[in-house]
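Only one chain is included here, represented as C-alpha cells and corresponding to the form predicted alone.
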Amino acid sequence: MISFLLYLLLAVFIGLLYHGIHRKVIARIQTRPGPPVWQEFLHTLKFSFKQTWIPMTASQLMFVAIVVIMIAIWVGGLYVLLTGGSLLILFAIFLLHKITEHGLGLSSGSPYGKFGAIRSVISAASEIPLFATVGAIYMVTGSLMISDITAYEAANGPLLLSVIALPMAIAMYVIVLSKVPYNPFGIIEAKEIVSGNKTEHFGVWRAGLETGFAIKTFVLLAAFVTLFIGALPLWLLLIAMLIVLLTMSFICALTPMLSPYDAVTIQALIIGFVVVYVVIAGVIL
C-alpha cells in the first residue's frame, strides 16, 4: 500500500510536470516564451487556496461527486496498470472518464459547461478503437491480462512492431492525443465555450481536477508505452512516456483545432481504417 501512494504522489508529480513541458514546447515550436514548465503546478497550488463555491444553478452533489469520481477513477487505472491486471479494466476505465466528462459539464448548469457536455457525447466516437485494439492484442498476445502482454513481449519484442497490432498503436496514440491538453481534437474545452465542461469549477474543485488529469495523462502514456513497447525501468518508463509526449506536443503546436464536424470525421475514419484492417487480418491469420 505505501510503495502504491509513493508511486500514486509519482504519477501526480509527473503528469503536472509534463503538463508543464507539453505547453513549453507547444509555445516555443510557436515562437512564443511560453510559460515555465512548473506552471501547472503553481496553477494547482492557487486554486487550492483560492475561494471555492458551488453556483445557484449546479446541481450541488453532482457538482462536488464527478470531482471525487475523476480522481477515483485514474487512481484505480493507476492500480490496475501497475498490478499488471485486466486490460479491459483498463479501457472501461478511458470509457468511465468520457462519462465523467460529459457529468462535468451538466453539473454547474452553465451553458458553457453543457456545451461542453453535448461536445464530450460527439467526441466519444474517439473511444470505440479501444474494442479494436482490444481485438488486436488479443489475437496477437492470446491474452488481455497486461502481465501476459508484457511477458508476451519481452519473449517476442514489442507490439509496436507487430504487422497486426501496429495500426492498434496508431489508432490508441490519437485516443491518448484526444486527451492532452490543446490538443486538434480537445473540442469540449475549446475557446469560443471558455473552458467548456471545467468553466465552474474553480477553487479546490479545480485543484481536484488538475490532480485527477495529472494522473489521467500519466496513466495515458504508461499505457501505450507498457502496451506497445513492454514492461520497462522506471527511468526507461519516463523518459519512452516523455518522447512519446513530444511527438503529441509538435502535433498539437502544427495542427489547428479542429471544429466538432471535423473532429468526429477524422475519428470515424480511423474507426473504419482500424476495423477494417481487424477483420483482414483476421481472415489472413
Second form
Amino acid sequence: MISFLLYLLLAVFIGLLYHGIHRKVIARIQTRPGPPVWQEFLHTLKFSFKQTWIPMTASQLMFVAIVVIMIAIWVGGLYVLLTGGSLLILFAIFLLHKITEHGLGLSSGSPYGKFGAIRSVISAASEIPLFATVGAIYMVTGSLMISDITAYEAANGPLLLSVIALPMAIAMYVIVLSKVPYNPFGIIEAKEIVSGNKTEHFGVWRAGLETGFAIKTFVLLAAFVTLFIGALPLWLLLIAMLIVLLTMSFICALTPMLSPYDAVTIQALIIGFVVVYVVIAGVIL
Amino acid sequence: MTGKTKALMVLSGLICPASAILAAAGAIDAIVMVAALVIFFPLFVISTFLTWKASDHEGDYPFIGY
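To complete the pair, please output the form predicted in complex with its partner chain; the form predicted alone was given just before.
Shown next: the complete complex, the earlier chain at its head.
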C-alpha cells in the first residue's frame, strides 16, 4: 500500500523526465540542440511559482476543478494498472480523460479553449473506438483483467509477438502516440489555436495539469508494455517504456501535425483495419 | 485564502501517507486508501503550488531555477 504512494511519486517524476527526454530526442532528430532532459521539471516548477488567477470569462469552479480531476483520474488509472485491474476500467478512465480535455477547454471561456474543446470531441470520435478495439485482447487471452492478461503472457509469451494480437498492439500504440506531446494527432493543442484547450490555464493551474499529464504518460506507456510485453520488474518496465517512447519521439519529430480531418481519417482507417482483422480472426478462430 | 490553502496542503499532505500506512497495517481497505489518494493527492499538489506561488499583490518575480 505504501508502495502505491511511492509509485505515484515515481510516476510524476518519470512522466516529467520522459516528457523531457521526448522533447530532447525530437530536437536532436530535427538537428536542434533542444532543451535539457529535466526541462519539464523546470517548466512545472516555473509555472507553480507564477502569479495565478482565474480569468473573468471562466467558470470559476470548473476552471479549478478540471485540473484536480485531471490529476485524480490518472491516480485511479495508476492503481488499476498496478493492481492488475480490469482493462474496461482503464478504458473508462481514458474516456473520462477525453471528457476532462473537453471541460478544460470549455471552462476558460476563451475562444481558443473552446476550439480545443470542440476538437477534443472530434478526436474522441476516433480515439475511443480505437481504444475499444483493444477489447479484442479478450479473444486471445479470454479475459479483460490485466492480471489475467499478464498471466497469459507469462505462459504463452508476449502478445506483441502474437500475429492475432498485433493489430490490437498497433491500435493501442496509436492511442498512446496520440496522447504524447507534439504528436501528429494532437489537434486539440495545435499552434493555430495557440495552446488549444490549455491556453488559459497558466501558472499553478498549468503546473497541476503538467503533473496530471506526467502520470497519464506513465500509465499509458506502462499499460502498453504490460499488455503487450508482460509484467516486468520495475527497472525493465522503465527501460521498455522508454524504448516505446523513443519510437514515438521519432514519429513526432518526422511527422507534421495533421489537420483535424486527416487526424480523424487516419485513426478511423486504423479502427476499420483492426475491426476487419478482428472479425476475420474471430471467424477463423 | 493563503491560510485556508496552507491548511488544505497540510491536511491533504497528512491524509495521503496516513491512508497508505493505515492500509498497509490493515486498518482500512485498499479501496478506501485509493479513494483518499484520488481525492487528496490532487488537492495536495494544487494547494502546495498555490501556497508557494508568487504574491498576487506585487510584481511577478522571475524563476531562478535556470
